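Heads up, the chain below is alone and in the form predicted on its own; it's given as structure tokens.
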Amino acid sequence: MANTQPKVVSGLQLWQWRHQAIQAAIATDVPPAEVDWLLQEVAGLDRLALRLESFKNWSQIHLKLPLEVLDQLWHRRLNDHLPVQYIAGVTPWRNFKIAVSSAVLIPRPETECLIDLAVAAAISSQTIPPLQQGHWADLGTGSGAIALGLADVFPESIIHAVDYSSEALAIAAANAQNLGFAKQIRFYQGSWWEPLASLKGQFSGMISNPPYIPTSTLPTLQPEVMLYEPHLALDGGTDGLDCIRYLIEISPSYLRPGGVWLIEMMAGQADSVQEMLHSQGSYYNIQIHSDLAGIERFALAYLSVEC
């Protein structure tokens, strides 16, 4: 966020700004609901005050940034496709409010399903000790969203979060600290499994939302994604499967027998991922799961006990 110093405006000033911002959003095909979501974050207004417009009569409202800066950023949202989450500096994810910046991907609602799939996989497993305990890895942690989700549902586990970007790790570590998970999550800078070599064969599970967009597809993405989100976290190589292919090959040496391998992927990649998992020879009970929109979005497998 451009300026974190509190600023004071009158309710009438903010009401006028909101009215103009909503009209401008409608005119540029930006969802007008983004205005109220943004005001909840930067002005501390609740939904009822916004819906009833009761704040119009308040003598003063404290903002997290000057109104003129907010207005400039909103015009960047309308004209330059700046994601509203980067303006607010936060985004909701599961039951958390996660800090974000242009150093990290904005966590998507569909990615929340990874945590539910991990819980279901752990519960259905008969592995001793239970998969809910021990070590779990979040590879390519970004904002730390998946690591936070794992720490929340597996309180008896230690979560190891890895990212190549030091800027992303700083945000992830701050999120863990702010949300009370600093003691449970450990952060590492490096490439995929490499920083975790000392724990080979010990992981109950790994989750990753890796880069999976084919390089040639990147220019066709929404401007909000293409212009602002880090390409390092998007570009999956020629076929979009470079990182997934690597994780399929390398992970068996890090997982314990019966451990969970779970990733997010792009629509249309399920058959290829399933075939690669089969061909690798170390996995069993290979599953493809759809997101809430019915898109085959997630691949899950267990490491064979014989490995």
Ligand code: GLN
The other form holds:
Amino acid sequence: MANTQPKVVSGLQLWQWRHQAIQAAIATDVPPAEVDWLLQEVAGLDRLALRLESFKNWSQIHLKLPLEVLDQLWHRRLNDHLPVQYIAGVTPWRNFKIAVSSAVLIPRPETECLIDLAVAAAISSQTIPPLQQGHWADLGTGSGAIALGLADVFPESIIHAVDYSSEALAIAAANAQNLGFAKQIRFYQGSWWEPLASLKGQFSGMISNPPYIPTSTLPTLQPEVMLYEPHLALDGGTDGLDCIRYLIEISPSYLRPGGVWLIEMMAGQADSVQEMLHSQGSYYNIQIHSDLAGIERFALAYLSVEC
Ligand code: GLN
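Now show the form predicted together with ligand GLN, given that the preceding structure was the form predicted on its own.
Expanding to the full complex; the earlier chain stays at the top.
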């Protein structure tokens, strides 16, 4: 719906709004720093202008949203737990600014580590041609964050990004376009590997941040997550491991010998995942890696050469 309300405000108006928004954040236990982050995105203000409040004297400030709409959304942040990233429509992730909507999971800082792990795995592998080249898959791409990260670090590869949600794919494709990776990333609608059947046995690697929260745990998540983020991206079934189990079983027929299998998981799942990778029988050099909070968060393995 076209919004006809004006998007230009005076510095003084915005200063007053910011002051009230910060007070309201403090009163409702929302980090007040979210106000300034939001104003950087919505009003294009930089941190210094915010800190010194120098914008107070500016005659005009252009907003991406009318101030009334911003104010309504901020109230939904405070009262209804709407994530601030969905208000801004973007989130920082690695060196990117990634567009998000409630059709996609907000990419998390810990997920950034998956890209560094893929780089380290490719460097330590001796396979020819090197793993940095060829086909990589991002299964359940959501906003496209992992695909973008991979395209950035492996410029000689082709990234195949799959999602079940067409709405998510539209956002991921727009992100690839806007960030200059449209030629290197291909998008597919479908379930996990299914749209990539013609490339069986050829993948240098696959990465996924699959849904891994046990269904019964979902209601205990922060309301920001539970109420607004897509359950398709969160709900991993009874024990949270449904998708991971499936990816362990099916990926050997898609990876090339020596190819990398790499996923994110939840605290407490590492032992089960390691055990499943072992008993599947096609993987070697199985590794568990922690995130920066010390939580065992990632599982990595290589496809056996004999496979
Ligand atoms: N890390 C997300 C959370 O904290 C879950 C992401 C996922 O299920 N892949 O809610």
